[in-house]
Amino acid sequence: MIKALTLKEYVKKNDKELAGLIVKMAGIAERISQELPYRRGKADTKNVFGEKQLVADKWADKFIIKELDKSGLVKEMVSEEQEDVVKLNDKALFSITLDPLDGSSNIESNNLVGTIFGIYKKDLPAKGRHQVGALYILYGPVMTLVYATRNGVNEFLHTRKGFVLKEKNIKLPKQGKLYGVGGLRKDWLPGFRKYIKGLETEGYKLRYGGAFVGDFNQILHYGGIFAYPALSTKPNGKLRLLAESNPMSFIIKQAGGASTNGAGSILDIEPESINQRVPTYVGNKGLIKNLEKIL
């Protein structure tokens, strides 16, 4: 029987320079993880963009980020619960974006949430496409974490030995069947409204949970399309550029598939603000093509 390599010694065979900020960020999603019973409940501060924050957003954001400053890996973070790019080690290599906990609100019920992670090697902020790595962890029945290099997408579960590798190189399904959408179906724009009808018809299922790294995860595995449209309310969609669509577009790229903001790869676009949100469409490269000619 063939031993299954611990996160440790694969980023270390395969993507050394690497190494010791995924095996840090491994070890926070372990205490993350063990914390989020204890850390429920909704606390009396806002974030940057007005939105009540939870007692379990301020401790992530807050824990991350010291231990970070801690390893002495990284230059400087852009987090969505900070206001400006927080500085820490001049001297490091790395600059992070972070989402503390996607989907916190999903904590109070119970269900999927998650901490997503960029990895540069440039100053913030910067296009998603100066990425060398990104990652993301899934705090569910089973912690998962995913990482993506241009050496490819790699996923490891939690065991009791730490986090393994359940699968590497992994590859979006050609053929998948699933659509995640965010936003009231009422404002939807019509051209978007149009694309989604069409998959219905063609027997599309809708898997939607509420935090991007559970529905992304789904479409990873299954194949189909994520995505938080532009709205008749929002134009720009909600998800932040830095902090979620750029790292899940850069991983999705790596897994065979595509990302669009309705005209473009989201990859390329400038940041023009480190809270900058953008509407966000990830799936397989056919399903992109077809939304951008609808769009």
Ligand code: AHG
Second form
Amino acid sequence: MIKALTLKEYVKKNDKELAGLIVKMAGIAERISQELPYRRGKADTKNVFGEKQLVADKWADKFIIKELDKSGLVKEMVSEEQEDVVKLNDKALFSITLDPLDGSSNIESNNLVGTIFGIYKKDLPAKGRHQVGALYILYGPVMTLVYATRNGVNEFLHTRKGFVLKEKNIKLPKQGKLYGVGGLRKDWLPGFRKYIKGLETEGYKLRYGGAFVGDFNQILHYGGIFAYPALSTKPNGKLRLLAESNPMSFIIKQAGGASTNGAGSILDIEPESINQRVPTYVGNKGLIKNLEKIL
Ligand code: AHG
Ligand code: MN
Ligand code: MN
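Output the structure of the form predicted together with this ligand; the preceding block shows the form predicted on its own.
Starting with the chain above, the whole complex follows.
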């Protein structure tokens, strides 16, 4: 059997410029995974989106910012849990967007939870198209790390030897027939309702887990579409453009898929604020194209 490359070996060889940063993010993920059992419960505070925070949301946010600060590699950060841009090392090359814990309402029930990073060499906010990389971690049942650069999308599995290569240059399977949709069905807009009805008629199966990272990861592996759509009650949906939708849109594009806000690629949206939300639809290119037609 050929020995699997470690994450460190792989990034040094294939994505040298980002190697230090990606290895640092992997170390941060290992530590978060170890700490989650000890960081449970509610925090009695709300974030800038008015959402109730958990102990784990706040701890992970602080921990990640502190670690990236210590690394000296990061100039500034936008975090879902922070009101303003966080300034770090002014001489550093990279700017980072962060969802410290995505799907944190899944913590209590032990469903999937993850962390999402977007990587830029520009001041924030910037269009998603300017990302030079994006990365997410899923903490269970086994811990995996997926990162994308313009060289492709790669997945690593956490083992006794740390993160080792599981699959390189991942492309979205074309035959997948899965869909996942967040938000209340009664609030869907007519075009979207019609679109999903069409998918169901074609035999598409609903699988929704309540964490963008998890729901996205199954589309990446099996093919299909994930949406947190525009709703009658929330015209911009729920997901955050900078911290959530842009990194995942970058990854899906490098995997041969596409993203849209209903009108065009999410990666082309000029952010008006760091806390902006965006209707988010990601998946196979053909599915996204049809959806745009109906919407
Ligand atoms: P977060 O835990 O970072 O606040 O993000 C939660 C997001 C996303 O992960 C998921 O797709 C969606 O919220 C779930 O929302 P609903 O509970 O409305 O389905
Ligand atoms: Mn999230
Ligand atoms: Mn979060």
